[in-house]
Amino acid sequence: MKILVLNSGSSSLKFTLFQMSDESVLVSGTFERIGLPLSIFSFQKCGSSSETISANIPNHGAALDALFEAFTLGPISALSDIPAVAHRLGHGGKYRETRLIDTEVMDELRKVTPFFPLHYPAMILEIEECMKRMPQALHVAVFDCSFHRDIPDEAAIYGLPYRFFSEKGYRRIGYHGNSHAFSAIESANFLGRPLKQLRIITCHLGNGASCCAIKHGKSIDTTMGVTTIEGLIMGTRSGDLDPGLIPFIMDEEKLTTGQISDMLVNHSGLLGISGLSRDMREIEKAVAEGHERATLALKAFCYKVKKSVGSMLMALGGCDALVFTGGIGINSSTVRSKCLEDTEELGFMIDTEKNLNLVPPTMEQPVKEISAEASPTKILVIRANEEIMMARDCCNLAKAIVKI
């Protein structure tokens, strides 16, 4: 069975085509700058070097047309060779597990779009356009929040009137689930121990960031909530803040709800604190040059991760493995070391030389260890493969449907 995995952004589309018999990648790539001049289409076929093409890609439908044309010139002879497509989504509303997309699912996605105004319009458009072009395929929604569906009520509930929890479903949802799940599985494989025996803390650190406490293979807590703003300081998102501050800022700045939301999502975090960039590489470069606000942004980011790791440690009652993943997690030795400063007595002992000289993990070798020999907790750096987790979920559902 071949599975196509699609991940849409407001002006981007990532894709991977898997051969599920051996989980090999037949072709993968990205569309960038969709709807802008000189859109970029980059792709790599199995056994070939990467290719990049500049083209006019006005919308996601045009991106799919270009993608499918490229497919039929290489890994497949016709779109009918692909029986199922996995579409990445964050929050499924009342749906919390991988599900076949139908009218009811699409209606639910539209209901939750106000929570994700930047992402969901493009995701919904991509699904609609793909279903038009591949009517014969099973279209499957794979939700980022699915891994967190077992978080207990006491960890999920907010201190609001109970009706918001019971009637509206406002609870800790969590995201980056495929990344956290993959990291947990690979940690168990690396340690040579059953996942059901382990307590793992995973730190997905990138432009979006979250920590997760995983006990015996299940997520029991995570830092993101109903939306993707709560928790850690991120590239442009604020993370946790005093909710009582929001109405004061709105009054002082004469902001609408849309404007305050835009500020929290697009103009806060590393960018808002530093005044320079959302990119940690640029932040670290500015820190080396003595930039005070960049230094504060770096310190605040790492402190928030460190604090969250501590809360996850208490929730788990111990930790067998701590994982860094995501773009920042696998590439920044500075962030990894600062997140674990002065935590040796808590069991997190990092090997400075291993950390500084780490060659980032690859898809072929996804796990690297940076813990000191005497460290009670294994400290791992893992390159997450969220796409294969999505493909597996999609494949399992497709097989079950075909059997029925």
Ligand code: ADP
Second form
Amino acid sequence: MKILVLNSGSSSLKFTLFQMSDESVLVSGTFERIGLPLSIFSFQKCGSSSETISANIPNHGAALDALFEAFTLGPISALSDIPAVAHRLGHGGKYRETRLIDTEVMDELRKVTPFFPLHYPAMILEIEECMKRMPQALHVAVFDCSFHRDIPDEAAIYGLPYRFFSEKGYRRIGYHGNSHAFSAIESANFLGRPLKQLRIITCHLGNGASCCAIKHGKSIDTTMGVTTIEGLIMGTRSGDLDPGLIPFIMDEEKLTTGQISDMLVNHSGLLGISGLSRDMREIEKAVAEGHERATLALKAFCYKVKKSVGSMLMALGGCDALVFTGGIGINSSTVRSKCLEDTEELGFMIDTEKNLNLVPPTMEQPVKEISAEASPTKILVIRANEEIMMARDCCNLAKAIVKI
Ligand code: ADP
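Next up, can you give the form predicted together with the ligand of this protein, since the form predicted on its own came first?
Okay, now the whole complex, with that chain kicking things off.
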């Protein structure tokens, strides 16, 4: 069975076409700058080098047209060769499990759109356009929050009047679920121990970032909430802050709800503190040049991760493996060492040389170890493969539906 995995952002579309018999990637790539001048379409077919085309891609429908044209020149002869498509979504409203997309699912996605004004309109458009172009295929929603569905109420509830929890369902939903789940499975494989016996802390550090406590294969707590702003300091998102500040800032600066939301999502985090960039590579370069605010941003980012790892450690009551993943997690030895500074007595002992000289893990070799031999907790660096987790879920559902 071939499964197409689609992951849309407000102006991007990532895609991977898998052959599920051996989980090989037939073609993968990205559209960037959709709707902007000079959109970029890059893709790599199995066994070929990657190609990049600059084109006029006004919307996600046009991106799908370009994608399907490229497909028919390569790994498939017709779109009907793809029986199922996995669409990546964050919050599924009342839905927490991977499911077939029907009108009820679409209605639910529209209901949660106000929480994600930047991303959901593009995601919904991508699903609608894809369904039009591939009416024969099963279209499956895979939610980033599914992995966190077992977080107990006491960890998920906010200290608000109870009706927000009971009637509106405002609880810690959590995101990056496919990444945290992949890291947990790969950690167990690497350690050669059953996942059901392990306590794992995963730190997904990319533009978006979250930590997760995984007990015996299940997420029991995570740092992200109903929206993707809560928790760690991120590229442009604030992470946790005093809720009492929000109405004050709105009054002081005469901001509308849209404007404060924009500030918390797009102008805060590493970018907001440093005044320089959301990109950790640029922050690290500026730190090396003595830039004060970049130094503060880097320290604050790592300190917040460290504090969150501490709270996950308490939630788990111990930790067999700690994982760094995401673009920053796999690439930055500085961030990894700062996040675990002075935590040796708590069981986190990094091998400084291994960490410094680490060649980042790859799809082919996704797990590397940076812990010292004597470290009670294994410290791993894992290259996330969220797409294969989505493809597996989609494939299982499709098989159950068509009873293969
Ligand atoms: P997204 O959340 O958008 O998927 P990624 O997981 O790709 O993000 O991570 C992007 C982040 O990874 C950026 O902050 C980028 O600077 C950082 N990054 C990538 N390579 C390096 C590197 N060599 N050193 C430090 N940070 C890096």
